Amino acid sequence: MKQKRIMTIQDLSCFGKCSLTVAHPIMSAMGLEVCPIPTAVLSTHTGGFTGWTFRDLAADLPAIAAHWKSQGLTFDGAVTGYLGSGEMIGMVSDYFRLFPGMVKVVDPVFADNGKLYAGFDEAYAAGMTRLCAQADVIVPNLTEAAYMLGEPYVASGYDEAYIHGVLRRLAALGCGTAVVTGVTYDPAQQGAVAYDAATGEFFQYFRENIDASFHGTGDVFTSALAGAVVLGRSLPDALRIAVDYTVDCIRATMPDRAEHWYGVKFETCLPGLIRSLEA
């Protein structure tokens, strides 16, 4: 059987367990041939560390795409994470155009908890909205969804009808499938809800809501979801695989959360992820 091949376009934080440092091993463990495109190299991620180094690699992206194209390379999927600039969004759009036929998964990564991340503005959010319109699957959190739709952020107290409305409006931007993460109807549970625009169906999957926050869990979720989708798993299966794996990673880290605050122990949970693909 031909091995599926996926490109992933995001930054590389050498320490901190996010972006490429989780995307590459997670999707490789799932059996995919992973081709990383680092948009920047940082000594650590920027959440909680100070004095980190940063090297912008944006200028390399067009040359990588041109060389791949010259070699006749093809890809079954692409997943994007933190990009960091409007220029980079345009480059990713070029990749989507140059390599047609692949499943395109976009995690917007520009806001959370009702606020834009440092260094981003509404123009960036608008650019990311345009990129999401070109995707097959988008994976925003509720803050990013609000910015993309130009609506007020609703942190809590929402119901299923509200989330379904958000998903319909996100899909209307142009993507095939919209997935919203961090959904909590019941304080005891948290999960993700998806909408397939082609069939009009909604799917959801929830696990226990763990009272903890770790950097990189969004990247863990998106990597597992994208891997499952590119492998041809159904949308309900992909949600189950991604939510279960993310929760398992958090649970595995909880006993050591004070020292391991910078990211989850996703490596120790890879055997369970592999087993979940057999279910």
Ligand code: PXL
The other form holds:
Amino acid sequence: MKQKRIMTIQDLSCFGKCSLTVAHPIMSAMGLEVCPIPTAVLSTHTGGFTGWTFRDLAADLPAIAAHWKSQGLTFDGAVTGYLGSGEMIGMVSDYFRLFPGMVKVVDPVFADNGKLYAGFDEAYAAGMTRLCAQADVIVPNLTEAAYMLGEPYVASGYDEAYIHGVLRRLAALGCGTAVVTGVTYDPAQQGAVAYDAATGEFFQYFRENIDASFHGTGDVFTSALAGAVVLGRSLPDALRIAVDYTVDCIRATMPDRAEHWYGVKFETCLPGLIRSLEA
Ligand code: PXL
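Any chance you could show the form predicted in complex with this ligand after that form predicted on its own?
What follows is the entire complex, opening with the chain shown before.
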């Protein structure tokens, strides 16, 4: 069978296990051919370190696309994450136009826990909302969803009707499928809920809620979800694969949680991810 090929456009944080340093190995393990496009090189991610370096690679993005086009390269999918500047959002939109036919997965990556990430503002959030409108699948957390919809962030105490409403309003922005992560109806459980706008169906998958927070788990989730979707797995299957893998990674990191706060031990859980594709 022809191998599926996916491009992934996000930053390369040299230390910290997020964005490209998780997306590339996870999707390679799933059997995809992964073509990384670094939007910026940072010494560490920005969530908990201070004084990181930031080399903006925006100027390279159009040149990489032009070269790939000149070589006749084609892609089955694209997954985007942290981009680093508003200028880059327009460049990613150009990739979507230049390489038609890709399954486009956009994780907006600009906020969490009710707050914008360091270096992002409302204009970036608005630009990312426009990029999400062009995607087939978007993967915001509830903070990003609130910014994108111009609604207050609701941290807890919501019900299924609220989440389904958020998903419908997200899909109305223009994407085909909206997935929200970090949903807890019952404090003992956490999971993801998806809405397929074409069929009007909702899907959800929950696991035990682990009382800990690690950086990069959103990127782990989106990488596994995008890999599964581009491999042709159904939306409920992709949710199961991505939630189970993310929970496995968190569980594997718990014994070292104080020292390993910056990211999860996704590497040791790759064999389980590969096995979960066989189910
Ligand atoms: O995990 C999201 C992410 C990706 N890349 C960089 C980040 C963050 C979140 O803070 O700082 C550089």
